[in-house]
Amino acid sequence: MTIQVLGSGCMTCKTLFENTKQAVAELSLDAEVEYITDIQKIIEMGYLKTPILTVNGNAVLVGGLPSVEEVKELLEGTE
């Protein structure tokens, strides 16, 4: 599996990078959580609102800070 958050580098982004990370571990997922914060890279990828978090290349969250527990629902439902 493999897991993006793509964003700024703003607390936000960070605090979703950091809360899907945890998610991956209480999950006990064989998963690595990549963090991008490359902009251009991520206006190339089709995205122009952050944070988004990906599951194998496809955006299941676009915006918006969930919780450590609504990134495990939304983890979950892409296994």
Second form
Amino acid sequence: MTIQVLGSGCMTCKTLFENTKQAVAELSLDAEVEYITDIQKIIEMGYLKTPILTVNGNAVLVGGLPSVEEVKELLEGTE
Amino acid sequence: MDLFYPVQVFADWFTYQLFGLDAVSRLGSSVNFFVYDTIKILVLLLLITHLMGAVNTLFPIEKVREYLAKNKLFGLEYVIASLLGTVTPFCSCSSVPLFIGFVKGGIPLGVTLAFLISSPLVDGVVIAMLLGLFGAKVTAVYVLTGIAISVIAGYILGKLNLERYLADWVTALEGDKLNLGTEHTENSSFIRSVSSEAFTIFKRVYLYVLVGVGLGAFIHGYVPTDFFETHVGADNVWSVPIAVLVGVPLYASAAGVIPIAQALVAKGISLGTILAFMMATVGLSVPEGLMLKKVMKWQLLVTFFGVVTFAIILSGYIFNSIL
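Could the form predicted in complex with its partner chain be shown next, to go alongside the form predicted alone?
Once more the chain from above appears, this time first in line as the rest of the complex follows.
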């Protein structure tokens, strides 16, 4: 399972990255959480809002800042 | 009939009965003001963020871009971009992907900038705070002026042919490589997604509301009414440009600035000057400039900030003459 957080490096994006790492730890998932700040990549995906949370390349969240619990729900929903 | 009369009754009971504070004391009036304003603003904030969230869910930003890129609207596109900017919640971290996504998606630079100006300037949080603290008339004047500023500034910037001052990597980016028809796979219901968006905004700003209203309440209770008239002197012609130039670099949450602004108006600073200061603070900032520097050459960035700053100064004078 590959999990990526894409953002332009702002507070919201960093917090989502932290929340996601914690969610992965709490669910004890076998996954690496990557933090990507390459704007070009975000644009190529066609999204206009950040942060973006992807699981195995599919976006599960665009924009907004979910709590650790909400990230857990999102991750569990993809399994 | 004041819709918020019950809140006032509660604030009075809370301050004077429960805590037994004296209604004419400074502490009593500050606490009463804080309780009343906080509840009123938080209620308005929840209502308006839900309303904006509903509009935004019906017209997601990707659809807006598609609409603006595909339709020839003979000048009306500036108005539409600016109106859509107001309902789109703004996060400075989204401004860069948004900007490139628009420009590379075939939307003219001026129209993109109109959107970029109105998004932070006239936003749900700003409207809720203004309604709660200044009332409907001031809110209406602010919103109309904010939209006018973004339309006019966007139009002027569009006429200046500034496309060559986009950052080189943006110019080099091939538009047709972009995935424009992104379909969102929404798995949650309409109401759920509206509510989650509204609460995201609510969670982001409620603390600023508490701190801002707290400082405002302190000013209300402890700063003498004629303080500014005595110490700063009556408003002169330079107060608007000075207030705006101070406000431009500042980066502050509207939720924190507006309660303080309201308290300053109550202590004698003119309303138009304060509104112009607020616009400058929420509309432009150093962090936003640094973000945009990634996609703009300095010529474009400076022209953008210059035109918007000038428009805000002008509206400050207009506010002072009509409010």
